[in-house]
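In structure tokens, the next block holds one chain alone, the form predicted on its own.
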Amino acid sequence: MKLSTKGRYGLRAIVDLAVNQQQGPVSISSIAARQSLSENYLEQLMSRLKKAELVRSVRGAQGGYVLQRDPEKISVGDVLRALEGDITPVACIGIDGMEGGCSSAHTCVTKYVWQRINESVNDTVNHIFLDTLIHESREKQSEKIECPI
């Protein structure tokens, strides 16, 4: 499975938002600057995250974006699905118990492999939450500060 820039950049952006929202709403321009992303592209990503009810916008001079739920309740899977849509690594209709798809769906033994990969990917992204990534981000920042090089 290969994620597009929507998934990769969007995940970076929402983690940045989660890390920096203690002082209030986080502006698109500040996220874009820290993450070296285009503000226009970031607006598109935030629009998708807002539609999925993962973030909300705050208007005004001190406006920006905040998480709509607590970070421990937003999984990486929630974010990726909001940005990418379906994250099934193989387009095989038969892997989720539905019949149909290719003419070999009833006898296909490789379907087992695709099903296991799909389950593993979904299990992984569904069990990593933003609070874990916030913690990881803060640890990386403290390592950077402590490192004299």
Second form
Number of protein chains: 2
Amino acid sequence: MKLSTKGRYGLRAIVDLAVNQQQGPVSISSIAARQSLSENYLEQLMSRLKKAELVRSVRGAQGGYVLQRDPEKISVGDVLRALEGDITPVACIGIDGMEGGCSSAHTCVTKYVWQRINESVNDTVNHIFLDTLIHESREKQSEKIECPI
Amino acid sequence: MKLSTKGRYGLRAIVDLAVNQQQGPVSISSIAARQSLSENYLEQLMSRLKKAELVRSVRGAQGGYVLQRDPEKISVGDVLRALEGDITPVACIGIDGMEGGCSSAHTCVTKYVWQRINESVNDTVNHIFLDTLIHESREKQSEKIECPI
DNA sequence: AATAATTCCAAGCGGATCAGTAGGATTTAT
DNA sequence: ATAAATCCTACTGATCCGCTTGGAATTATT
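Now the other one: the form predicted together with the DNA, given that the block above is the form predicted on its own.
Up next: the whole complex, starting with the chain shown before.
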């Protein structure tokens, strides 16, 4: 029931990107440095975010990535689904139609449970947007700077 | 973000157990047969449920397992935690105190997200109890029997 | 035009975890 | 005494995770 590093690192990365994109495209190397992530691995995560049309890339020197939508229009759910592929708790909920090859889908008692879990997770991640995380990030950053020690 | 087969099979198993315990202890072999599970594997799952004091075992011939509490007092959360060990979405939420060894816990922006996901999953699984699933199972069973074909 | 900075792409790889097997020891109803 | 059951531990094959490697393509800067 754990989120993989794709989701964990990737969300941190896109928040970092959102916070730092004022001065133009944000490079993988700068995100990796600030967030202590492997550049090569992060590259693969950005590729997923791009494929999901959450970010846009600028190639060549001084290139990098920019958000493709306003932060208030990108939900954590969008980001996690782009990174993890499918965040349903069991396979039979995720795939439409074939129900994950489960032969007893219509008599399956526990399916009710998995659906409820799935709904509650979706409700949560679909209603947290990047702008909220950005604001929180800015506050924490200033806390850091104002630290008396 | 997937539940392992421990949680999936185990919940099915304990519901099966609850439905069939009227005539005395329910054996692993009978659960395995009804639910199409490996006996040896199921044995390991029952061992976890026993360690968590959700079921009680009766050894020897005609032995098996019985629920240790009333079905309305066993939540799906109890069962899943017994089987999966820890159903928090990321490690830093689960372990008290040390926060999973994360050095930047107090400045971590995404932690807010993981906490919200964790709360919503817990809210869901802690409020579904076995008696609900038992009733549903009985209904589906009778549907099956009444099937015209 | 050359260089350096960058994204893009595909393949490989060690380690961990999962799902299940195997084999036997112990308990107990019949 | 036997058979039916739980109990316990160790092993194993497969899969996935997290990450690395190596290079090709693009483009701003000099």
